[in-house]
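Just the one chain here, laid out as structure tokens, in the form predicted alone.
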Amino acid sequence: MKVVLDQDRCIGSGQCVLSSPEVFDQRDDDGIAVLLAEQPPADAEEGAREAARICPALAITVAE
């Protein structure tokens, strides 16, 4: 798996961070999301596909 955040498209809701804390941050300044892990641990990869789906940008895409 291969996540990839658009930072760009980010509006930072924040909803990653909860979804999947081991693979998403924010920065403090902006709450811009921030990626922690482009290739997930087998058990956060999970939580990255939820981050995903429900990021309100569509600033994740996630690569199988």
The other form holds:
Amino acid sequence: MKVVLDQDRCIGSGQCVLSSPEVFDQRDDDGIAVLLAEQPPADAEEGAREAARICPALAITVAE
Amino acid sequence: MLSQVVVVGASAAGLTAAEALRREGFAGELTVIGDEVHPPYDRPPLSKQILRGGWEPDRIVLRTADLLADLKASWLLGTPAAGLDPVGRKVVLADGREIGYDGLVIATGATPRRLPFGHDVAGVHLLRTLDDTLALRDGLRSAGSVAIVGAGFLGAEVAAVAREARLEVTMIDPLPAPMIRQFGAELAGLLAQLHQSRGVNLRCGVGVTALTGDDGRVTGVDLSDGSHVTADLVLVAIGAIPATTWLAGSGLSLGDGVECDQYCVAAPGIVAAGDVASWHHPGIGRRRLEHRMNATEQATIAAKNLLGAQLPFAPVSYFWTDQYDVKLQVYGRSGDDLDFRIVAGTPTEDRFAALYGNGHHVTGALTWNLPRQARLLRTHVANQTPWQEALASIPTGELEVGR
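For comparison with the form predicted alone, kindly provide the form predicted in complex with its partner chain.
Every chain and every other molecule in the complex is listed next, the one we just looked at coming first.
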């Protein structure tokens, strides 16, 4: 799995961190999401998929 | 087992429901009906990036053509639904066709509320759809002065975009401050200052009595205090009404939206989600949310429940708004009837976090240019932390405000 994060789209909602803290964090200053693991370990894959599904700004895509 | 599911509504909630149905194993016939001709697109950028001109419409499509094809659904776009027969289990389209179902998802969203007058002259705009936005964007390019009727989300976001484009902007609202119902008096006062400091002529506490026109084009707005605002473009942004007209006579309970139980079920075999749905939030009571994230969350739960799950829908709601360089994020309930307390930062720093409470516990968390802290404070909303306990816990370093 490969996770792609488009920071230009990100609105800083932090939904991704809630569903997948192994894969995402937020920058301190503006809350924009950062990718911690472009290729998440197997046990974090479903969380990453969930993050892509719920991101209210469509900033995350997951390629299987 | 369902064999034929119809989703009425092809925006965020409808699309999400369709995807969730497939993901949960629904293998039958799936039909998605939409009144707009466009494939599903995202609405929040309409009043921001698209209106500003930074993004073009191709950037807000919700799914690529390939992903839509993977859904193996029949798409009936540009074909509004006109009626529902829940006994015969048929959706009737405006063109007279009837589409049978054994499971139905209602996700028709909301339509902008109109003034009782004035919409028949050129230069008067509403904003809900992509086509509305492109028309408004064109209008703003040739306008000198803009009157915005309504200082809610949409009005305030458009005012910001119009000021950034150096137009003369007047924002009018009968309430005493922008977004006061959503945020309460203290924060609404800060929003009023923000807009005024950026040059918006803010006219609060007055209503609009007429739109004036000349030769079929709008020239301005008459206000209830007897004054007149000159404008060559008027945006009417006075809220939205759940799109339930097509359900009249169906027997479904229609109050402020399609009334559902806590499982988003409106009637046997019928669920509703998104802006159109009014449901019973366990613990909070009847609610209807016009928030982007709610469309996704509610449609996912509604789809699962249509397939037989029994999941109560009890979200910690979330919304955001961007105005100028200010980013507001809110978890849970904020509003005029709630306590409000700034718990970190200050308005003068232009960065702060605040909690809302109902006299007993925390109901909501708001941040102004501190988005990361919104997520941290969300815990207090989810846990309904007692108000005093939450206030006492925060200054001890849980939440740091730094540049």
